Structure formats: structure tokens, C-alpha cells
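One chain is shown next in C-alpha cells, namely the form predicted alone.
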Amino acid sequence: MRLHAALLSLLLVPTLAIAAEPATKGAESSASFSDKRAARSAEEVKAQFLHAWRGYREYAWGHDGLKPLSNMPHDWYGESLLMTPVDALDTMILMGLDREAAEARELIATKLSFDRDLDVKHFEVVIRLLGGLLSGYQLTGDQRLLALANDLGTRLLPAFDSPTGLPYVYVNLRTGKAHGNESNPAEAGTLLLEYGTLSKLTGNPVFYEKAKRALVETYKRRSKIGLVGERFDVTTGEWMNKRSHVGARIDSYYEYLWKCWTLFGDEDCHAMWKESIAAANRYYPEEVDGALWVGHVDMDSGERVASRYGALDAFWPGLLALSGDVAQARRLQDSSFAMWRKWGIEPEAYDYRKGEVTSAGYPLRPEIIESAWYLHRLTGDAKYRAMGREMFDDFVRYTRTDSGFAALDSVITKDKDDDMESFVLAETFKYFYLLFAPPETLDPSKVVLTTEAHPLRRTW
């Protein structure tokens, strides 16, 4: 926001510091989608994404969501946490969407009070909310969106307080009773870029230890071959369910442990990262008919229990790459975008050996579009670009409404669920929109994204 440009500047840096690898030739070299459509390209996303907030605006202004279909307000938990408004906040920023992002934060800061009597998700909140509040933070220097992340990370420290440091599921933020002993990796290993964050901002060094004890133990349940599985206990540590992969309820744990050393300098992270990619590498990937996928296995053996791979699982091409793969990560992406191709949409699970959809919603994620955005940035070639054109026309065609976009009952039918999950405008259509803008509107190698695109930067 231009009042606060001197702010800004910290996380919107000049130049790609990662070396590019040279951009393909022929039909995929950088002469196929010229800077000048690109630019066209980041205002009609720019443009979308206007629409939706516009109809969240109209229709649901003040509550968490917006039901796209019946132009209803949804609340998650009966309450407004305004979930939208905070996860949306930075996306408007980086596109220099200025009066509306003043307004929201506006909103955010005279309006939003965590003082309920709500048991709310205790990773859902940290990832959309005390992410989003900490970025908008650093965007802006509103010393009130820190306020009220440090008053929500301390209402949800209590979830911590089990015997193995694990959090549970569910915390009450007015009492900070915690329950729900069912968890994963995903969430209990997600929680270290917000939680360190917070510490780093406010000089209170518990939300770090909490939350890193918690993405260690993790660690440590770890079979003998350096897998984890997909379910856990949190009183016991015991596990639940053995099958492994990098799909839901496991994929941003590796996130994390990347991205926690880069963000943070962590080396207890950038070594349970060596060990835990490389049992990654080893035992998830398969090739098929000569394409590579990454599939199910069981955690203690590695044997392959599933064909698997879906929407959720096209976070890993990204991550390979930003981590240094880039080769295993261009012949994953391709995967991925066959997947999405073969529908005009891509399903939430597929079965890459039988061909078909095992899962076939649509929630409207942004995995497949974050990994084209990173190896677009990491390789230069336009390649990338000219996919995210092809999804984001796909995207528009079958989900957009009259006031928004709409998850999709299924990919095959294209019949559309009332749903706009706060997601769709912190993630898809943020990295929609840095795949095709300028280089310098948010540097990979300078800035961690979170897990729910909130960008983060090390300024303490």
C-alpha cells in the first residue's frame, strides 16, 4: 500500500536471487508467452479476483465466508473470526488493490475479537488466521494486526498442553480447553512459520518452542525407514494409520521442514529435511507408462499400497524445486497437469495407474498453480506461464458465479457446490496472479510463503 511503501519494500525485492535454469526452446521458450500477455494475463486475474471479493463484499461482509451460490454469509463457527477479510488481506496488497485492502483491514482491526466461547480448529486457525494477520502485519506496520496475533497465539498455546507436545485438534478461545486426540503430521508440523514468527516479532520465545517441540515429536514417530504415517494419537504418539504419502494430512509437513530452516536459519530442521526427503524420494514415486507420480506406501515397509495422487499432492512439484529438484519437479508438474487436462479440471484424488478419479471434487485448490508459479521463478521458462493460462481459463469457465467462484461437486459433471473456502483468494488466486505478474512482486528466494501463500519475511 502506497502509505506505507517503506514497509512494502521488504518483501517485494528487485531481483530473482535464485539462478534460473535456461528456458526451454521451441513452443516452450519465453518467446511462447510474451511479457506483454502476461501482464494481461495478472490483470484479468486481478480482475477475477476483484469479482469474488466484490460479491463477498455485497453478500457476506463482516462474516467468514460467502456461499457463492445462494449469496448467503457463512460463519465456521457460528461466530465471525472475518476469515476471509484476514486471509485475503495481503493477496490485495500485492496486487495494489489499495482502497480495498484499507477497507479490510480496517474491518479487521476495529472489528475482529477472539474473546468467544468457540472451539475452533486449532491449525485451520493458525494457518488462515494468525498467518494471515502476521503478513498483513509486515505489509502494513499496523501494529494492531500484531496485537491481535499475539492475543490469538496465546489463546491457543493451551492446545500444546498435551503429554507428548503434540496439540490437539480443537482449543476453546475463551477457556483454552483443548480436545480431539485424532491428528496428523500435516497439523501438528504446520505451525512453526506462524508460531516462529510471532515469537521473532514479539520477543516472546514460547510460541517458537511450542510449536517446534511439536513439529519434532512429529519427527520422531518416524518409522526406521524415515517415513511418516498418516494418522497419530496425540495423548499416546501412537500411530493410527500407517500409509504414507505427501497428500492430505502429511504434505505440508515437509513444507514446513524446508521452509522453517530458510525462514528461520532452524539447522534442526534442514536435517530432519536431508533425512526425511531422502526417504521421501526413495520409496513415494513411481513410474507409469513413462510418466512419474508419487504414490501411497506403507510407512514401516515402504511397499507400494496405492496408486494415489490427486490435488493436494501437486504441492510437491514446488517444493522439490524450490528445494533444488528441479529436474523431478518438471516431470511432476507434467503429471500433474495431464491429471488436470484430462477433465478440464483436476479431481481431488486420482488413480494415476487405472486412469480414473477415486475422488472427483474440486475445492478449488491452489497446488498445481503454486508449483508452476515456483518453477516458472526457479527455471525461467514460460512453459509455466502458458499452463497457468490454460488452468486459469479452465478455473474461470467452470467455477466462476455471479458473485464469486464456486468449489466443484465434481470435475467430470462440473456441478457446482454453494462453497468459497477463504483459500481461493489467499492462495489460488494469489499465485495465479504472481505466476504472470512482474518477477519483482515477490521474490521466492527472499520471502517464505506459508502453506496458505502468506508471505513472510525475516525481518527481526
Given for the second form:
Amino acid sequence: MRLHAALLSLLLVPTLAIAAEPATKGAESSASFSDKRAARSAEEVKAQFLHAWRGYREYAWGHDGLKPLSNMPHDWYGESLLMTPVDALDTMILMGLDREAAEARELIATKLSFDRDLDVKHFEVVIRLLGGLLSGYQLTGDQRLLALANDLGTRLLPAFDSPTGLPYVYVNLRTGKAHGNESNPAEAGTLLLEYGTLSKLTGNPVFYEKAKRALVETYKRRSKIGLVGERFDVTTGEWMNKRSHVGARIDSYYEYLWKCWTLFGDEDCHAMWKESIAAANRYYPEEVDGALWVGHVDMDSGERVASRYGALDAFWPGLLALSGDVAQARRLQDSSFAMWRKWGIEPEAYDYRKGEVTSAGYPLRPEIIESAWYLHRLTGDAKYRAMGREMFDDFVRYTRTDSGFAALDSVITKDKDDDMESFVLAETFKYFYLLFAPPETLDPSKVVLTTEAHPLRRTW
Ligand code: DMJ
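Swap state to the form predicted in complex with 1-deoxymannojirimycin from the form predicted alone:
Starting with the chain above, the whole complex follows.
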């Protein structure tokens, strides 16, 4: 047994049951996808992941990221916080890339320092760095990663010192000075898995308390019909934009309501989830020509304001499936895939009534593949592997460069941008791999994946 598999099975402690019984197992299977083909596909995904990792290693080692067209390094804040290695570490461990994982771990443990005079984006640093360090620690037992996570979490805490407890957008890692009033439910509500795990692993409750308060404060601001909006001011707590949906600025708020319950058994989260998902199911879904979508509504009246869906919304079928609503998840995933197939890659935003692209970029997002993986795991239906294989071939065809994979400026023209986000290695390749890898690689009924696909377990 490989080290990573041994560690996973040793450390696994069952979380609450997560819709484990596939109600529709195999029922609508329209495609066949043999285990042999899946194993081959998993190896191909791994090879393409290695292509990107080697590009980073050759041209951007020690930096936050690689620019995959110019082969130049890129740092978010002028100095490196090792975004790509930290985000990618657990993917390498899951793929069994032991040499690459060991090298990345040494780089992180010996070079990463958070004692920097940098104003960082709180949410992004939590989901990419704090999440990556914590899952890396749980998978390897390397105390240096936990010490880094503890240092980072402590430096980020002043972000919560607003009059409402809703976090400011930016915080300085050295001085703790926080700023940026205009935030949203996703940035305030997608923190508890990471901070909560840090509390459980260090025994210091402050992280859990601050992140939970931010989640609850967001929830408390829901409208009479149970919906949240798109932007608020963290100092006044007032809404600045009342559009409600499951896309950018709101998406992972819903995800963490569900997952905080499954990871921590926190009943408050369960209650908030139940009320929120009931409102979401009442107001977001819309049928157009027999296809199901989820669109934009006003948070107070529930009236529809836009028939907009896109690459970020495509996580919704996965969350619905995970929380037990497989039937709705299947229909929505069919819609996401129809949107993908229209241009051979999904756009950032699509008007499903008009059938038109409204925002044409594709920053190599993972959400549609994440949903395919959950649906495959929960239904056993081979069609999701076939879907994933088609998306993987398109992904490689249109985005591969000599050193990695490049975002698309437009899914229509397929013109590339000189950008490869760290989530490509943390999430996009991980979900492609999990979709084809043997089920024991990671069991979603026992491991909770953060919004950045970092696996966390109840080891406390
Ligand atoms: C990731 O950083 C996370 O999944 C986040 O929740 C949303 N956006 C990207 C991927 O698209």
C-alpha cells in the first residue's frame, strides 16, 4: 500500500453520513466507461498535471505562479507566498507523486514565511494557503505545516475586527491592519472549515469562534424569504447589492453551511443550511425548454432579475448531490454540460434564455468537473465519467501550452490569456483525477473537501 493511501485510511474518521446510498445507482446510465478506460484516463490526467507542475518548476520555482504563455513567474503581491506549491501539495499526494510532493513540502517548510508587510486578500489566502497547509499536515503529519498554518491563522485574525464581525477584505500579515468594507457572503461565509480545523488541531478555539460568527452574521442578514444578496458593507452590515443566486460572491457560502455541519457536526450549521436550501430551491430554479437552470432573483421579492448561469454556478449540482438531492443535481449537470458543449468549453457567464455568452472568459475553473465527480460517486452512473473524459479532452486541446495550461480570454475564439491560477492544480486536475481514479483514493462520505478541494478529516 502506498504511503498516502495508508495515511488516508489510518486517519479517516467517519463524519456524519453524507447521502451515501445512491438512490438512482446506474438507473439512467447511457454511457459505458470501463474500469480499464478509467484507469488509463487517471494516468493521462496525472501526466497532464505533471506537465503543468514541471512548467512551474522550470520557470517559476519559488514564486506564486507560472504565466503559461510567456513562461514567466508571477507573484500576487510582489513577494511570493508559494500559492501554487501550497495549493498543489495534496493533489500530488493523492496522485501518488511522492517525489514531487516531498520536494514541494520541503520548499514550503523551509522557505515560506508570513512575516511580511503585505496586504493580502483574506478569503483567498484562507482557502488556498490555510486550507492547503492544513490538508498537507493531515496527509503527512509534518508539524512544520501545522506551525505555518497556526502562524498564518493568527496573523489573519484581525480581519474579523469589524463592528459586525464580518471580515474586512484585506489584512496586513505583519501589522494586522485590515481594510476593505465591501464584501460578500462567499468571502465572509467560506472560512469555517479552515479556521475551524485549525482550532481543532491546535486546541485554540478563537479561530472557530471568529469564523463561525462571520458565517452566522451573514445568515442573520438573509431576507424575509430566506435569501442573501451579492454584496454588503462589513462596517454597517447593510446590503449594497440585493441580487441573489448561487454564482460569484455567494456560491461557497451555501457550500460551507452544508460542509460545516458534516465536518464538525455543528447543529447550528445544519439548521442554517436547511432553511437556506429550502429558500434556494424555491426561488432559483427555472425551466427553459425542458432544461433546468438556476438563475438570479431579487433577495427581497424573489422576482427573477436575470437568466444567468456560468462556470462558477456549475458547482451547485455537486452540492445538491452531496446533500441528498440527486434528482435535481442530475438535471442541472445536464444543463451545465450542454453549456460546455456549445463552445467545447464553458463560459464564465451564459444567458440560458437567449442561449448567448455574456462573459466569454474561461479561467480553467473546476466546478463542473467537481459536480461530475460527486454525481459519479453517488450514483455510479458511467455517464459522468464519459462526460468528464470529453471535458478533459477539450480542456487539454484548447488550453495546453508548452509549459502548462492557459486561461482562455474567450471560449468562442479560444484566444489564450497568460494566466494559470493555482486552483488549476489544487482543484481542476484533482477533480479530473478523482473522477477516474479508484474509489478508495478519496471517499467523500469520510473526507470533506474545502471549496479549494483541500481534503479535511476529523482527526481530532
Ligand atoms: C476557487 O478558488 C474556489 O473554488 C472558490 O470557491 C471559487 N473560485 C475558484 C475556482 O473557480
